[in-house]
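Next up: just one chain, as structure tokens, the form predicted on its own.
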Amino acid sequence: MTDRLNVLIVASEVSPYAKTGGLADVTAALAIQLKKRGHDVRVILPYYASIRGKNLPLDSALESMCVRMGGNNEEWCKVLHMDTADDVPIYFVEHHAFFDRSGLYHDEAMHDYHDNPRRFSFLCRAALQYCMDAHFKPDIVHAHDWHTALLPAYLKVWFWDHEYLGHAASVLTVHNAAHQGVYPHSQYGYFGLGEQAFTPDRFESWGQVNILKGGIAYSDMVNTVSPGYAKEITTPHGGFGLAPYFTAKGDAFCGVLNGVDYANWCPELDATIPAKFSVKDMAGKAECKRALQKAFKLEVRDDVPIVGAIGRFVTQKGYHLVRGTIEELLWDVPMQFVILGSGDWENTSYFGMLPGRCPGRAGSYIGYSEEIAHLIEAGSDFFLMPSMFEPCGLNQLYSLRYGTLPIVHATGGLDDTVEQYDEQTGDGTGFKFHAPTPHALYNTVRWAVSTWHDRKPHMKMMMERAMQRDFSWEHAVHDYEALYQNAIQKKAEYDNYHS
């Protein structure tokens, strides 16, 4: 065990008050781990209007705090605090004009609210200030993506010699590179961080204000969520413009492979499954591709096998490659297809008419569904991950602990958590392509399908394997807990080296 630790945790999102994407996954999951740990972790975020929607039975820890920004701006919020089931106090920033709205990060027409940068410096700095005005002193302040990069460089501008606030070190954690929170120049004042940060090496870029970059350049450990990603990110094609801060870091630059909350996803325990199976028992799993089949409205035949999708539709998720070849697919090998996701237009009409041109054989269910996600896990035979790059990816984690192998494009976490089948020895857990294209892909799927029908044994084998596989946030937490150290050794270098 650890030295125990006072951990703030901030993010724009966490499951399951809000979400989006696996981000609040990781931090809800992550937040848990670290308690059960012994650590004393608090966790900020947004009060959205979603939120308020859900009735939570909620205090108030702080009634009225005055939260400084640049320009001599002043914002007045309330924090609202709630403990989980699991005990982890959850604590939410209530400031309307900022939080009051349809949607986290853009309105229902899908335009980023022009306020986004006001919006999240304004929470970095309210989350200081909560700690501040409650008297905790954290030991580790971590960050999430963009939307809280500016915390570290708070910490060590405005904060360095502050009680509660000046010995403590910092980590930002990059899920996706992609998003970097680049906005005009016109935006940084009211961060308050001064010109003299606005410089090539940390916050400017090509005149405009990146937060990604800066964030990465004030913390003293930078992570992200698989090993296979962080040297993709240091690449020239990688690292979206990012690749050379995040190679300055050295080892203070690393990738920790997210983990699994198997108490939500794992066939043995899902309530929402139609029926439980195992690793030692899974005639449960033919249930399930039977109710699948039904929901979809495919033939129910078992003599052919399912291949499942689930995403947003973006470029970065490859969806492409599938509209490129799934119709070829669906024609001529024997197989099924069903899809759940949204996003462009593009996508969203083509997959929402798939199940016309391909009757009995495709399916589809545009928006989301949790309860249809986990009966696409369990009853699919494959699951279809064609992403263009993937920083982890949680879907095939989830997946191989269903006995739903992987078909995956081979990037960043995809990569590291999917074992290639071998056909002479029927050793892996999954089917990886690499080049990034319908003819690729095409192949992969004709591979597995075939796997399927011809060599049973094969996939009896990866089946049992992949449901053995654990990747639970149990593990991953030491992980974290050895970066949090390392943050705390290079945040005491950074203080001697500036003393």
Given for the second form:
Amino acid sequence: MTDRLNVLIVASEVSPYAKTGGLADVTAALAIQLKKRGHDVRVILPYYASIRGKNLPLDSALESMCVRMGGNNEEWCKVLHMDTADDVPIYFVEHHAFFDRSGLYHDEAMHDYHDNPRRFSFLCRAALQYCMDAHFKPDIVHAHDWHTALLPAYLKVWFWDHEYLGHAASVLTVHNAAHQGVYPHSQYGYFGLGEQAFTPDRFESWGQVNILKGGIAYSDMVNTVSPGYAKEITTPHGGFGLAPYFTAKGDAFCGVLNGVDYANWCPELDATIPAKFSVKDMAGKAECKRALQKAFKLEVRDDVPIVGAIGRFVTQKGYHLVRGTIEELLWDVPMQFVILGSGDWENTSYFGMLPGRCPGRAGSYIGYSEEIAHLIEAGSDFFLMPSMFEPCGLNQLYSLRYGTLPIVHATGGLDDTVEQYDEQTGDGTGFKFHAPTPHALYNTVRWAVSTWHDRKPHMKMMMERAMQRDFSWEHAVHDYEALYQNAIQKKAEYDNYHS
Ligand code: ADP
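For comparison with the form predicted on its own, kindly provide the form predicted together with ligand ADP.
First the chain shown before, then all remaining chains and molecules of the complex.
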């Protein structure tokens, strides 16, 4: 193994404590894998009201901690601690005014909390304060998305010569470049970084503060979550305005494909599904299909394929393409459709009413349910992911392991991980379309369904191949170790240059 490192992971989401999407799965799994590799990894996240409700066996790590923010603001908080079953120490920052609320980022009406920049800048400063007060000397401080992107800036602006923080190298993982944390300049003073950091090459963006942009500038290494998406965000369209800043990082910017937590997502071990199965014995998959049909009040039959979908209802996920085609598909093609998701009004109302319009052929569950997610992965024949862009995507990786062939828009991590079906040879692990249009989606779903009906040997080959593809964290963690070593080297070069 490489040198044993002290790693501090700070994130707004860590599974299973707080999760709205893949970020939570990644931070949790990465921490476990780093621990297995012998590193001293510690994870810090907010003590949200939803976590308080779980009644975890917590002890107090720091009874009372003072965190100094800009504008002479002092915040007092407590740091709670527990070890996970995998022996990873998790630290929760308890600050009632900031985190004791129903949502992570927004209220029930989906309105962002107006003080999000304060909440998350405080989280960053509190995480570093914890290191100082607890005498933890991180070699790596690993930030995730805009919520913790101030960490690299704090390290370089304030703590460059601090006994505990001065030698820490910073890594910023961008899980989604569309969310940048852009706020009026009036919010900036609270961060306590000083106007010298409010320049166009750092935090300033058209007069506003762009937190992710500043984080990119100050980080020793920046990565995103697939090589394909790393390329995409250096293009004007894909980078959401940040392409020049990603490009400017040169070899301090790269893509590392996320891993999958196969302990949680694997049909041989999955305790939540009605019957387990494996590439050697697929009988259980047919049972899962029947259970899925019953659960969603579909006709119980094995002579039509089920196309499943799971995801957050936001424009990024491309469900407007499905809305434009699914009823036509269900009329034209012998198939069934199920969807699990929650989010915006358009998708919630459309998919909520779809089963009423296509009884027996379409089912939906509007809400969040890990258990139903597992059932859809296990019981479907195809998994539809029409994302407009997708930094990595986890559900297509889960689908591959469950022999549920992905039908995806060829973008970012979806393009990197799904191999196109070849009608001549039967090669491939799924079906891809290149134009993000209802027409392309219609044709590709139709192509997949007709393959299911007419080319059973090819389907069998593809399912077996898909189930044997390995996207485990064992690979990804080596890439992160290499990335951490690069960050340490970049930090040394930076220190030399500035000494
Ligand atoms: P993103 O992080 O953009 O949401 P990913 O594909 O990387 O997309 O990860 C999504 C994760 O969230 C997966 O683990 C998926 O199963 C889960 N998920 C999303 N919506 C739901 C839902 N309504 N119910 C259960 N799990 C969900």
